[in-house]
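Given as structure tokens, the chain that follows is alone and in the form predicted on its own.
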Amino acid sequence: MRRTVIFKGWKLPILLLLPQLTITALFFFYPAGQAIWESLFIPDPFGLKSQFVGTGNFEFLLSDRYYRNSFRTTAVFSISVTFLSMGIALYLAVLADRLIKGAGIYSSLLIWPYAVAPAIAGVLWLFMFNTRVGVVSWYIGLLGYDWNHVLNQGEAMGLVVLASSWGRISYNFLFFLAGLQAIPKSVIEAAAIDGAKFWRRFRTIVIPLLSPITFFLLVVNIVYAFFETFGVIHTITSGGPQQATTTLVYKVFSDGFVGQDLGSSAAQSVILLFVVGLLTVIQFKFIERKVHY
């Protein structure tokens, strides 16, 4: 018999929800509302007064070639970070799941990068690929290739993708490993007895059973690539060269805090919020249909 909890009255449920509702209101609804309000104005250079322009900030942004290019840059960056980090994490999780001895040590070592802040990770990768004193760039130079992410747009994008993916592999690894360990061994053994090889078992059994975790990580990693990679981009390339690594979230910072165009920055944050929300809805509406629970 299933037992359910029933609250007599509404005061206790509201009291239990009040801390979370307060945090959500203070750190999400209030900033979002403030951004929407400020996106309708253009402040003067001294910040003493503002002029109401309605949708003027949005019209200017959508007609700006550099802002439209940041959409393409964000798409390339987020897709690359998501699939690279999830692919490597799944491969490492499969290896860890097949280990008999030393699995705990192997797993603990792979978790460590998740504890490194994005800005610190960016500094580490910047030192390794520094054009003058970088160890990795020096070895690449021995192979006859002149690495210079300061001038080469493709190398700059590749470097920020690597740095951002490296910090995310540990997070994805934990979920994939937990999902692999939750798959009943009897199902895998039955398929092996029937003659199914490793790759056939992995494709027909493991991948479908991992689909809920994969879908969750897909949503989380795309949101991560849109927002939390700011520290990596800022420390490594600062959006350059020639805005080749200027994503939507970094352009919000550069226009608002560097250019002091607060109206345009607020409008960009509203557009970014809308884009991420739309992507999340699309993922839940179309991709979740292929998820096997």
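Residue numbers count along the first chain shown, from 1. These figures come from a predicted structure and were not determined experimentally. By rigid core we mean the largest C-alpha set that fits within 1.5 Å across both forms. First, how it differs from the form predicted together with its partner chain.
- With the core held fixed, Leu16 shows a CA shift of 2 Å or greater between these two forms.
- In a rigid-core overlay of the protein, Ala25 has its C-alpha displaced by at least 2 Å between these two forms.
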Given for the second form:
Amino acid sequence: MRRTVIFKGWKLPILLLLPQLTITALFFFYPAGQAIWESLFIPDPFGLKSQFVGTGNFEFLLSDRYYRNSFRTTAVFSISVTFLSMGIALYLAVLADRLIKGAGIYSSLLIWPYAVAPAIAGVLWLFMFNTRVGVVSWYIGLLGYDWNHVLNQGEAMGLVVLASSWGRISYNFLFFLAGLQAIPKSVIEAAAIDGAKFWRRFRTIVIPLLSPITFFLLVVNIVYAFFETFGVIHTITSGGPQQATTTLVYKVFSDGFVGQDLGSSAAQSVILLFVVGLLTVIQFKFIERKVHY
Amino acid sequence: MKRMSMFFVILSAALMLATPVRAATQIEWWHAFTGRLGDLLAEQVNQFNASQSDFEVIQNNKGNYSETLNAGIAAFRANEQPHLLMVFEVGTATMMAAKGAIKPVYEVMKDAGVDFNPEAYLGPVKGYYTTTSGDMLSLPYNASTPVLYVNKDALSAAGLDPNIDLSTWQKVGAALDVLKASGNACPLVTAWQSWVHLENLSAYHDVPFATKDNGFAGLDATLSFNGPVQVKHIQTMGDWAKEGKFIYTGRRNEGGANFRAGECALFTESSAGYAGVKKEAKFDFAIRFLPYWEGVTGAPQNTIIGGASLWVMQGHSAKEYAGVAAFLNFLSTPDIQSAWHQNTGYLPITLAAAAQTKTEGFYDANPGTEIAGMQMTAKAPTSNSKGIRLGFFDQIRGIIDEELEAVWSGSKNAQAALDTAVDRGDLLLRRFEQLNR
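Switching from the form predicted on its own: structure of the form predicted together with its partner chain?
Next comes the full complex, this chain leading.
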């Protein structure tokens, strides 16, 4: 039976909501509105004048084959980063969960990379894979493979995915480990007594019980791959070669802040706004249904 | 309480004594130099501040070129702009179009009553920053031009004469064959591919990079660097890349590290790379003229500059502009300019500084350093070799980089890549035209 309590009056509720509403309006609706407004113009970078172009910016963007391509690039990049970082994190968490001695040290060490800023992580990976002086590319060279992410699109994508996932593994690991430790041992032991081997227990007990955490991480990681990997891409490839690593967010930056084309940059932000909105709806409508709380 | 107030009296008295009477008008200068260049710049500022007491220049680094420009733009929007802003050469058209944001240098000089003769500046350097009617809009600060650096030891190791003639690309091609055959892993490397191998290539062979005098004569210019000379050069470079004779290391000057480490035999890079090569190279090196294609009429013409100039921002008082004028005048003096030229490898911006460097015997002591100046001033600039003035040029360079990378990786031929770059760049030029109509 559901009991609903209804308070009298509306002043107090409004008053209590006000701080949150103000913050939302000031920091979310206002900038978003501003972006939509600016996407209708080609403004001069100094703000001296501005030409109304209506949907011109959008037509300009959508007729650009490279811009349309960057949707695909973003999808490949985000999905790769999400699955790579979550997959490795889950694997490590399962191992850590089974440890009896030294689990604390093991997990503390795994959390370290999370403390490294994305741009610095980018530089680290860049040095390791530098086509001329990199340690890793040198070893790859010994195996007879000529590593050159400066020209090879696949290698460039692989490198930014790797660098972006690396720091993220720690974060995911932390949540997975907590999730695993929250699963009652008795359930697993009961299954073991019934003769279920590790894989079966993992598939039928651990995965379903871990699904709320997995879903949370999925959302958070996709948002991360979309918006926060910019520093890594900037330091390693600057979006190249031939825009093979130019994600939607990186293009907003490079057109707006390097190229001074604020109209196109604003229009891209608006498109991004819709993409992310759509993504959120999909996640909560379709994926969340499969989650057992 | 009494002790407290006593304390404040003493404190305020101490503060009053500690703060000197500051009558000097402060001039703010935002620039993009760090490291050694930043130190040399700070030294110029200190010299100016010590030389007089009316004005005090305060220099601030605001990141790299793009970041500095952005900082200037953001500051202008917030009405907090500095007096002087360093802007790289590709931002020239953007600054020129921002008429309400900048105060042309010739106007600053005229208002301040400072003796200012544009004829004192090197033609091709000045030309980049002057209107078609001859008014100088910004003061050239650091200007360089691409030259060819040669690792003589690498040539000897390949059995070549270290003083071999490399004046034409045909001769370079022959040398690359020998280098490659001898097992050299990096016969040729470059920095700033668009600047050296398209922009300067076009000027050097007197072919247009864009119509309307490379954009000097109007905003309705269209790109035209997909002509036969450029296509031939890029296709040849692409073939060299495929054969392992030209090694691509990146869009900026990443290749410099490889050359300075002695890995590469030939290196096309800005004359400003001299300081670094001289400091780090543990091999015998030489500077040569940038090669040209023999058989192209008019070649070699002159090369064009890269680097940055100083723009004066609007919105300050007449007294402050007087200080700006005095400082700009100070920067143009032969002593300052020749020291800058000799320390950095950037070009001397005035004829007097060039002459002074010569009489001081610097060129004799450092052979090769005179080449950049000679290469730029060998012939009077034509409409194709005065410079390039295009809107959204930074982005156009990005497009060129992308398409050139397609050639180096072998996924496109030169004609297709340059045609695409022209088409994509023209869209941006039309946007810039639309904005500034």
